[in-house]
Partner chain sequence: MDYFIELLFSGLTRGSIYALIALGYTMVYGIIGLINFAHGEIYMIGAFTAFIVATVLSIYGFPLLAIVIIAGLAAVVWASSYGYTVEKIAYKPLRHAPRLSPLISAIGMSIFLQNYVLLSQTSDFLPFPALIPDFAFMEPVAHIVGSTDLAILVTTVVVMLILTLLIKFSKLGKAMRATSQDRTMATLVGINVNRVISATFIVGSSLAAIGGLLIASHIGQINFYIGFLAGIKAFTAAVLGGIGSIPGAVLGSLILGLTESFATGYVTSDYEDVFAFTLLVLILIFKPSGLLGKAANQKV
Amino acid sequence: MKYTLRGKLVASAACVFVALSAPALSLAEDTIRFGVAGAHSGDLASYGLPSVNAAKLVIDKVNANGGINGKKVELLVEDDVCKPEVATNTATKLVSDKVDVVLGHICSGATIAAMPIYKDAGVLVMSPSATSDELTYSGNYPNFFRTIAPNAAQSPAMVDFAIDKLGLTKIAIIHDKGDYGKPLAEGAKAHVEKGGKGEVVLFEGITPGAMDYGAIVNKIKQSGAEVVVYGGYHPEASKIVTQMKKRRMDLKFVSDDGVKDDTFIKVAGEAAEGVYAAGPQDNSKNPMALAAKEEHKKAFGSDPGAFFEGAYAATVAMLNAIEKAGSTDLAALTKVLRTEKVATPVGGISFDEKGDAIGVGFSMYVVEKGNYVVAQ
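Please render the chain's structure by itself; use the form predicted on its own.
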């Protein structure tokens, strides 16, 4: 497999790629150029690196079996650090390298920023993790698909779990003001108000990257909330739950797939215990998911991280579409994706007219003894 790695990687992240290292090779005209874009360094690298590993595992097998329609698949990796301003450069670089399809991006904000560039170039993009409703509901990006359910499904899942399963009705909804967390929180607020079974006692945004969240923790305490519903990523969530624990605040914390990551548990430590988070549906009974997990363990010596199954599924779906279409033309690929079901670690999937995978959803998880397990 031809493998080209671009974008800066911090030392801790670079070690994940040891097994992938290969001399940089020039792009060849007889290959299918498969891009992987996402956070491969920085605080959110744990979201992006599993997608690179997933793509490599699938592509290695495809190439070992002769490639697709007589062509080998070449992997092009670009780091966007989950930042919109970097993602536009990432997308421009991949397009200039004549990428055929792209797995990514990872964060919703970065994905939204990059999509106009791919749209203009007629490049198929499929994300395992970007849940923003804007990506599929707006109709602006007919070249975008995803193997994860949208925020429109995640917000109700979080709220219904807090109210119906935990029996908590006084809700503080907090978000990170970003393209992912804020709409998710707004959807949660609307769902509470529409359902009529709960009360939003606080709705407020925080500043990402702040060292201290004492002010918002005080507001949560003063609001009389029984549960916090948080829209955002794990770096901020870990600080908030840690400060809540220090103040001995006895209320539940329910969050999203941006927090359902082992890095959250490592950073928050004991404060992570009992935290609930939505995440991609539980696929532990899917034989392909189990096999993919074992492949990862064998190749990289560890369990796969966040969104691995969705990334593996997206890689399978896109390569299957290329094979069936006999082309990397966007219209031909789109037709296959919408009309043919393909077996993946997230189930047998095809895609609707918006680009959302049919049959995927969210499960709720809870931290128990230092691990996320399916919440009962």
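Given the form predicted on its own above, I would also like to look at the protein as it appears in the form predicted together with the partner chain.
Here we give the lone chain, stripped of any partners or molecules.
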């Protein structure tokens, strides 16, 4: 009795062992291992899950057509909860599973934490959403690419819009002295000076959370500016536009992604009307974006969430690079990404030296009747 039981235990243990190792066995050389990392649970899951869906949609389609260069693509999904300290584990897990490329991560902080691990392993990483300038501008991460424009690209977008579209050349640049607003304002100033078409008549930092901005509003008026370019978040922006309206100042107000928030419209009310803000590029007229949206609706029964188009584009771009390069070697992939233009839901893109997508940028939006709409 005793011996038979032991025999059964051994047998079932062996079964479990075989069952566990089955996926590992199928991971043999004949598949391309495609990792997806990002926030898939927790309060930021809504940013990460659309990228999993996007990868699934593209990969299912590719596999149905026979895979890439005769190999099937296999999806490996790992959660980083958007936390840098978890992201390093996520990256280590993916690397030890021998991924070939990774779609992710979603949050900038988590991406920066995970990048050294991928870099050492020579794995190509492409994020649909991490906008931190450091990722591409620092030159530390040659294996990093992204399908969203970096924060710093907002400054030229704001300035060019004010000068070329609105035709206003006397510019007051105001910022909130913070990590987000100040670099944007400095970038805007440099861009104005480089372009030579406009003139910075005022460049000032304000104290966020101050009681009111009466004095700085006076100063803007005194400077003779025709347009205010603001780098910062919406609470200060709404105070400034409210006070400008109270003082009957008829200036255009051009701001950034931090102001493109419905709370701004709610708080500033009437004063928000006609305010311009930069936001992620509008892809609603791109036929591939529409098709991708339809695929998502058909497969998951709902509208895709944030960064879905970027994630779809990143998946397409990476698989295209693997196909053209004929291998998953980082140097070969990088070369293809930089030289070959590929059609995606965010437009026809290739990548520059730093890893940013060429052809992906910011669109300008304007508040009209209480809503942000694309500015013409």
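Residue numbers count along the first chain shown, from 1. Model, not experiment: these values are computed from the prediction. Superpose the two forms; the largest set of C-alphas matching within 1.5 Å is the rigid core.
Y141 lies in the same rigid part as K119 when the motion between these two forms is split into two rigid parts.
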